[in-house]
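Coming up is one lone chain in structure tokens, specifically the form predicted alone.
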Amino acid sequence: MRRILQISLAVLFLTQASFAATTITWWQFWTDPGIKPVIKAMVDEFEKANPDIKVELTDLTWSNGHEKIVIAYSSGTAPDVIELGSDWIAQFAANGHLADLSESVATDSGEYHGWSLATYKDRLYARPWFLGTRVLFANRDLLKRAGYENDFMPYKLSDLKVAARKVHLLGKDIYGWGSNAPEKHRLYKKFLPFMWSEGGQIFSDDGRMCVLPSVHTVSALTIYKELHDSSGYVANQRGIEDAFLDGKVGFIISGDWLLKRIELEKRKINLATALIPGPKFPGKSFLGGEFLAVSESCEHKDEAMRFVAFITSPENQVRFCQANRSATPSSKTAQQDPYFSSTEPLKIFNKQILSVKHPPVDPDWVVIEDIIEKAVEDALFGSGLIAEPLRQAQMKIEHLKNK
């Protein structure tokens, strides 16, 4: 008897040591009340359907998200799977701390928008989960008061320029243009469209050179101050989306979190929007996103794209983009689903991720994006030439890379 309930002891142990579920931490942004419960129903249908994993989640703040992923990785300490902004793949991807998925998503890679911005080096490091682009908002009943037929946007810069000026003359209270005031991570995102849409780059085509201070540089900052100087309400991205909701001001650039603010204030305006302007229509917009990466010391990297797969499928980009009123998924598939063109507005985001550029995919962006902004931050506000803060930004960027 002794021995029969040995061997009894034996098969439940083995048993039980077999079904022992592998655990894999995620760290993730989205605490909001409205889209935190939909993260979490995520996780527990992928433990469902996979019991042999068990996901650990943990929460982080765009206040030090990316400060406390750098302590991780120096640290010794980072999840096995983590969510980052296109802006920081490159640069946990030079420091060797991302697993190389080139071969994990190759077979997909065709499925999905984005694949460029975690590419580094000519490997892939990231997967796209969302991506964010941004559109021209207008007040129509504005539009109409400055003498403007209801069918009317400004197709060009040179249009928006003008019709910012006219909405800004309507009287006390009313601009024509939010203008963004020094803010970080904000400011360049604003400018770079303008840039790109002239024709400017931050490099040349072969990485080798800054040429900032160009000829179409400098035309785009000289646009972007003309209607800073003539028509501009200057406040913080928040100030001047309150200003453009309250019927302040005729034209904002933003994205789709403001019409997830209209939806949930249930704020009234005559809203339209457009594609970013440009010389020629259409200009080029401010393409972002965000990545579900495997950090290299992650011990179980099967589980972990397993997990990577789940969360970004078509399915569940749906299902995160409805509660978040995200408009823009990088799957495909998703992007055919019907919400994505149940309103004006949604058509316009799906229709400028068709004409988007990135900043570099480098491991200095950040400090890059800082000395762009400084630029632009001393062009606005500044009274010297236009190209001067564009030269000096320049000789930093060549500097620093120089090193």
Second form
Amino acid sequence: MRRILQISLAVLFLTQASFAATTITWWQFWTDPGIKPVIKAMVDEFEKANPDIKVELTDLTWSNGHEKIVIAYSSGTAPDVIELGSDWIAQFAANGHLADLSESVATDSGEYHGWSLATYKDRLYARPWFLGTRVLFANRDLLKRAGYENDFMPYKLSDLKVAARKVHLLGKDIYGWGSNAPEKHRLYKKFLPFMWSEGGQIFSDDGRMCVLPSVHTVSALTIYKELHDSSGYVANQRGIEDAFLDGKVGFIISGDWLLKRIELEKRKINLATALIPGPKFPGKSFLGGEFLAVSESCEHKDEAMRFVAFITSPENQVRFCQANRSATPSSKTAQQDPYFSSTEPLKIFNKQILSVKHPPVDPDWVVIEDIIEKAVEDALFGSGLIAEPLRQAQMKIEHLKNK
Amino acid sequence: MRSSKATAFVLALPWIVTFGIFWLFPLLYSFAIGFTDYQLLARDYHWVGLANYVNLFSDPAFLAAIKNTFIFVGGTIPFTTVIALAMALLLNRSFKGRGLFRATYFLPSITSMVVIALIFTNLYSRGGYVACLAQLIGFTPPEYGFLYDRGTALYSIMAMDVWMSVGYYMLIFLAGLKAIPDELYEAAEISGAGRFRQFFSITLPLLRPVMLFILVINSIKSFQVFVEIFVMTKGKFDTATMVYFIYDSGLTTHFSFGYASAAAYVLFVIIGLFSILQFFLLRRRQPLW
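Provide the structure of the form predicted together with its partner chain, given the form predicted alone shown above.
In what comes next, the whole complex appears, and the chain from above leads the way.
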């Protein structure tokens, strides 16, 4: 009798074990009511198609998500799959927290844009989900009042400067240019397109030297400051977008989230979008994106990779982008979906994505961007020579890299 | 006797355990990691001796943070103390509606600092109430708003801090004033002392313990100013103070816990020295005034 009981228990245990699903944890940032159901539905579908895998979803917020992720990796409580902004990948990869995905993505690498953002020391550490860039937004009504034809958009930075000034002179409480106040992770993204479009770089081609105070960067910062001084509405990103949507600002540089705001808030604005101006039109815009990475500590890497491949599949990218009004999926197949050419602004975003640059994939980038932002702040709000803050930034960056 | 000591120890044990785990251990641990290159994301760390302390004093950002902190402390404490004392003296008299005034002045102290900071961010903005007020009295306000100007950002936050704090210290002064026996004033009046003389010979000397308490706690609070800076400027426009620097070094941009811990201990020493100085000055027997 005892033997039968023992055998029954063993069989029961083995049966349980064989049917027990593997649980993988996923931390992601999309919590708003429009997009969260889509995320949830994708997870449900994945679980249905893979009954051996359960996915535990945890939401992060943009305000402190980075800190939470850092603390999780530092304390050994990181999730299996994690959404990372492109600027953070090198920081986590360099410290050995992300799994090397180079082998597992080789088969479909041609399908996706944006691999370079996740490549650190020739190894791949994350899969591109969707990309993000910035374009020029203009208020067509203000341009008309300033005497411009209906189809006018600036091709050169000098044209932008003149047009912004003309709009600025329209009257009280009207401004030509939405100029970002110093704000972490924001200001440098507005300045770098100017710098890249003028031919400036942060590091030399071999990556060994910081070449920030070059003639090109000084020229870019001079134009940026002239726009700021002559026509600037100075506020944080949200503030300048509010002012733009209220019809007070002629031009701003922004991303696809502004299209979402205009649609969801039913804003009445005579909107025009255009590619970033530059000496060689179109100018270079900023490229970033959201990526899915697998933690090195993950015990079920195959299952995690299956999940990542599912979420970033072309069909799911289209679903996500439509729900989130994101303009630029990383999948080339997804980009062919009629949705991405259904409106003029979406077309502009998909043209701009062909003329973009991204910051160096550097574990110290978060510190470097802080240094660059301080230099731009000093140039815009200080009174000294434009080149001086850039020279100081160069010294700080070189000091950092020589540590 | 032994049993009562044991009972006292057992009763105090929850506090001792909590203090040990959440205060004493972090305090000693952060002191230790101040001598290492500990970074949150790195897998190992090394002993660096005094390098963090040496680097701090050649770091322009830290030196600027020290300067800003001292400006904040030096610019807020005298105003807060004097205004709070003046208000306490006014409200120590009996008049109709005194309770309402007391409650109103105390209101900012029980309001969330984040809420106050957000309201003042609005007031200080371009075209905001403060800018309009400045124009009315003939001043040209900063072009992009008070918080977007290096010449005014820190001082604007300081003004808000004074406004926010005076009600609380006024209440403590009021309690101190109530503790002064009326007989002293009656005797002084009989001796022919005027109000001015009574204030300097009776009120101020007898308020000295209260004054010491206010100066010490206000100094500690002001040296640790953070929330206002975090909400209103994020340390931009030359407003980064020492605690903001520690936060930025340890928990945001750099994640350098070793470096941030060293900075925290510099602040600890500064606050300690400042408090000792205040005790020394205000505990002297001979009158200061």
